[in-house]
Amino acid sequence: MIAEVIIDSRAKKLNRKFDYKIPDNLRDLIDVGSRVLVPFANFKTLEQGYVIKIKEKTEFEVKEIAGLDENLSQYKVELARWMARKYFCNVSECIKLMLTPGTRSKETGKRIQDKKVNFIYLTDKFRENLNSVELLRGEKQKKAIEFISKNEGFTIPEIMELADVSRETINSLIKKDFLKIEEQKVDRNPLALKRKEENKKLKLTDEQQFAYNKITKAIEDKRFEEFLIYGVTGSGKTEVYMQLIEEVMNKERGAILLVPEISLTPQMLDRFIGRFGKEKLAVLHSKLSIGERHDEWIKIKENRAKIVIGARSAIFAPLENLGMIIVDEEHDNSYKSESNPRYNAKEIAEKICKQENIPLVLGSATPDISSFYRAKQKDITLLKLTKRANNSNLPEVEIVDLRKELASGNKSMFSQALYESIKENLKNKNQTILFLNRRGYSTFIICRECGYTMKCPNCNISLTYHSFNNKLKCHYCGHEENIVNKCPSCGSDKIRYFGTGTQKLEQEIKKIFPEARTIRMDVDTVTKKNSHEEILNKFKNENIDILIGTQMVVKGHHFPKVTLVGVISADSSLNIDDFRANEKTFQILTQVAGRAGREKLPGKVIIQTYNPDSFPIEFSKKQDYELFYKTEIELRKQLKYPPFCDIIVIGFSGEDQNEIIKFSTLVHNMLKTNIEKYGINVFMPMPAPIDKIKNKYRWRIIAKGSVTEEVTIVINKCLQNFYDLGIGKKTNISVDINPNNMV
């Protein structure tokens, strides 16, 4: 028997199948899926790979797999396949994203060991012998004692605090026979902490109850239906997906819900948790340990979690029996992975639910335009929640003109309008969300005799600087450098920091409000593990006056005593280079203005612009999507933006300029040659926006059109003659199909 073989390697001249034997001792145990262990080439260590097909014979003389490792479906495997053609890389990168995190074949890898904990139980000779007590010496040996026979199973440290005895005393009943040490696998169990705080199922509104019916049908004719929620922030969207998986738990099925922020996921768990228990729930994403991960994914293969938490990457959980999938905050970038595999889950999430048969629901109060534009052309089935659930207003939302400040002599981060909100929310005892959506202290340092701007020596970006540690910084590549007080290229020392990041709001509210009690929510405050739930956890319960934060505060937050927020520049996300700048910029008011008097309390909502006549800040105020889609769709269909066409970014990159331009010419004639004649119109190479990022130079083609399969396979082939010819072996090539960031 022959096995077909992808070698894991990003070389894409191996993205390719090899031919190899499978010994006789594992015919029964390779199949397609199996992850094995071969020689290849002249390397002296053996290379892991993946078997995509099991066939008779070869017409090569080849040599014999060496081992086994873990398998997997065939159906993952064809999954694979298919996104390797769709997102242009290789099946043995989508093929790790479906394996248990932690494991390493190789014969010099290092895999994750399972976690082991010594217990401590009674042995059979102190049990048997009826004089074991009076042979126990002073009052230590028979606390720890009376304190074991009612509570076997407990760890030494426990036993230490609980009994409140010394380690010694353990160990000399230990030396006698009379204890002994049993060591057993524990999980890495991220919920271990979590407590259980009572969720009680909710009576649904009609709204609520409507869509629920609609999707239940979908559940109970085992059938593919994609479903859009479109409601309103606090409209319930989250008790309907509760009760939904509910209903699918019923029926002995599982569910995954995606969400695109690890810092919704704790909120997120403390529901589910109230309503389901630890027990059934699993939880995926980057900020747990790699042991963590390990030991949630073999709880989900194991059939032990029937719901499934998490990130972009939770879409592949070995989740047996899936009887729906939820991607909430569907909008999100965040489902977009910006590196090889360049996939969507969203995407991946359609392709799984039609082979399994059952319901993709998505969920926003501010829909992807191109979800909503399929919901309109009904090739999507569109749910609406208009109201809040709780019966609570929407906020009501003033617009500040940056520029009439400015006239009237106020330079200061703050709107007169937003002063005396703060102000009057701190006399009341109630709660403030400030977003601006830049890091750091100052966006950019310049020198105001020649105009010299401090760059990163890596990559063609301003520096940030960032106060805390006194540091300039690079966004980019993570250089960092000290600040400097005379000019790198005149000798000024008229330098000047501009810009307003997170740490100078901070720093101007406790100087204008010293009385209030801030806490600040950025990448620089969340680096350590948990550290987003114990910054929300530490504004919903220690009586923290004000919340700043970026875009992590933005999404699917619920504190009950919130009713201000305030927008400091809602410029920021209207004047970048995407077509998407007007769809971000209503998304993100929306979304933040949505924390706003979610309860009893009514809210208020200041978004300070230098743009207020700009429609998405307009309709913002009204926040009326449907308004803002109208405009913006015909818009999209003037220009052929997405969703009337797809937009192909090929990006390359490496330390040779030179090697880079001729590189991308050629690529950019094969393709004008081959998919202009199937209504593709591709542009010359150009510079990116960012040219030079971690010493890397950066050009890109950009290409308008739709992409078929039919495209795809063109894509393909033209790139693999160029890997096959080994030309630009210094330069990276990347495709990606509608990306987030067109940076």
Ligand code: ADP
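On a predicted model such as this, the values are computed, not experimentally measured, just so you know. For clarity, a rigid core is taken as the largest C-alpha set superposing within 1.5 Å between two forms. Residue numbers count along the first chain shown, from 1. Compared with the form predicted in complex with the named molecule:
- Here residue 140 counts as shifted, since its C-alpha moves by at least 2 Å between these two forms after the core is aligned.
- After superposition on the rigid core, the Cα atom of residue 631 is displaced by less than 2 Å between these two forms.
- In the core-superposed comparison between these two forms, the C-alpha atom of residue 165 has shifted by at least 2 angstroms.
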Contents of the next structure:
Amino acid sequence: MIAEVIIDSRAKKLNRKFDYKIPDNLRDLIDVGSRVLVPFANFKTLEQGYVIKIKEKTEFEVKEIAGLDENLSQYKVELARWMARKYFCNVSECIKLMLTPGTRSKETGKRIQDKKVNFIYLTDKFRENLNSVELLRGEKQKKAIEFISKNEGFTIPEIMELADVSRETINSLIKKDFLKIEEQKVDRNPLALKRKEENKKLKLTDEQQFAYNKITKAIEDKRFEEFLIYGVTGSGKTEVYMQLIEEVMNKERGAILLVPEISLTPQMLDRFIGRFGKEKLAVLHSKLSIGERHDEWIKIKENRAKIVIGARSAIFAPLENLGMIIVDEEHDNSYKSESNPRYNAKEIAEKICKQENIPLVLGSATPDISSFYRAKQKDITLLKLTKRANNSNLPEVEIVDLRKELASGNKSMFSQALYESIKENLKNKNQTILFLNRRGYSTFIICRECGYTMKCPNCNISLTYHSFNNKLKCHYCGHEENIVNKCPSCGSDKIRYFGTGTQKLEQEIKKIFPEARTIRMDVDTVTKKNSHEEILNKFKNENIDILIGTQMVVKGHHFPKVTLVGVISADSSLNIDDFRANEKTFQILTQVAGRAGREKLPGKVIIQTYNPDSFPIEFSKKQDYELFYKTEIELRKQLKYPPFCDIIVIGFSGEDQNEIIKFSTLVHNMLKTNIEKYGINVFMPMPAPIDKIKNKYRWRIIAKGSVTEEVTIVINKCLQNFYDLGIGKKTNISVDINPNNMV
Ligand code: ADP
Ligand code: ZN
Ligand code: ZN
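Please could you give me the other form, the form predicted in complex with the named molecule, since above is the form predicted alone?
Starting with the chain above, the whole complex follows.
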């Protein structure tokens, strides 16, 4: 038998199939989806490959498969091939997302080993000897034996802790052959240290019940239907998810719940553990160690876990007998991968749900414009939750015009209104969240004499001043340098620092409100494994008055005592060069506002802006998504932006700018001749807005039109032609449809 194998090769962009003979000893084991090891070219080591087809014979002289690694279902292989076409990438890159993490690391060639732990048991010798207790020396040994007789299968540290005996005591009992050690495999469990606090099922509100019934019907009918739960912040979406998952579990099926990386908070997991226990739950996210990820994956594969909660890549979790997929905060950027393979987890979810005949549930307080449009077109069933579930009211929102503040002589970061409110809140011992979407201290440094700005030597981007280590830092490549007192260009000492980041905000707060206890959450403070969690817990439990942070503070958190939310500047996302600028601004303002007044205490939100009349800001005052949607969708229609059209971005990057120009021109011509006839407009190659990152120049071609199946095929062909010419080895090329980030 012959296998068609795609090689996961070091040679780039090699979506090619090679034939290999299946050796007799592997004949029954190898199937479509197997990951195998094969000899390739003149490489000294074996290469990994994926079997995509089995056939009787081949016309070529072929080598033999050398070994078998792991098997995937045929359906997963088909999914990978579909992805490769849709997202213009290698099949092997897609298959990798579906295999057990850490089973074979290309870099080290090592496999993740099972974790083994030593457990202590009584020996037969001890059990059978009736006088053995009399042979024990001293109280300590008696104490240890007494504990172990009742609690076999504990570890030495556990026994030391619980029975309050020393390691020596246990060791001497082992020497006497009264105790024995047994090594057993255990899971590395990210939830191991969590305690279960009962989370009782709540009686659903009428709106929740309506949504629940609709979706339950689809679960029972085993049919694909896509739902959008559009529910204001705090409307009880999570409660609905939990009850739906219970329904799925009652039917002996499993569920995947996708959440944005950042909302995978301990609070959220606690609710699920409280409802379902730890045993049936698996979590998958990037903060897990590779060992934990491996063991969680195995737990799912072996059917021990029935509920998978995870970030984007958890959509590939190997759950058998799936009953439903939920995508929470479905508008979130993180569901789309911005590096190869550039897949969108929502699209993958849809594909899987259709295949399995199960419902797909999207949820958000500020749905993606395209999702809401599809709901309006009746492509998706819309389910609304208009009220907060616990009867708290949505907060009152005040918009402050910073132009007026400036005119009245207030040059500080805080408007009069925000200043007064923080003061009031401190007096009342309630909590405040201050949101600013830029980290660091000053965001650009300029010479007043000649206009020179300090830029990163590797990236065409301004450096940010960080006060904690007194350095200038590039947020794209991590480059750091010392602060300067003289202009590197003209020698003048008139260097000025402009722009405000979270570090400066924190310092200002400390200056104005010295009695306030503050904590800051941004990429610079969230560096260690759990510090995100730690900061949130501290804020919740340790009488901290003010939480200062970037968008990390925006998502999903529930702090009963937060009654004031201040947005220092609403304008930063408004001015980005991106068709989603309005959408992003409205979403972030609504989400951050939703953190205020979530329980009995009423909430207040103050939004500071230089653009009080722009509609995303105006509508965020009323927190009226539908009003915002009506204006935005009209604009999109007029300007031909998604969902009325797709934006195709073909990116080129590399160290040789001349080569990039040459190849982008070539690709431009290729595309013009091949896809313009499908109504796609192809624009000239241009440098990207940030035209150099990490010493690589960046150019791009933008094309606009409807990306149909046909167009996808043609673009794939163009790319293949391009690689076939054997050129562009130094130039990286990527294709992305409606990317999150247009810079
Ligand atoms: P969302 O996910 O929409 O932000 P949550 O599910 O977190 O909302 O609910 C917000 C708050 O309302 C939580 O404290 C939750 O316990 C409470 N809640 C949710 N559903 C109900 C209900 N049916 N009855 C009472 N309280 C509820
Ligand atoms: Zn200068
Ligand atoms: Zn840089």
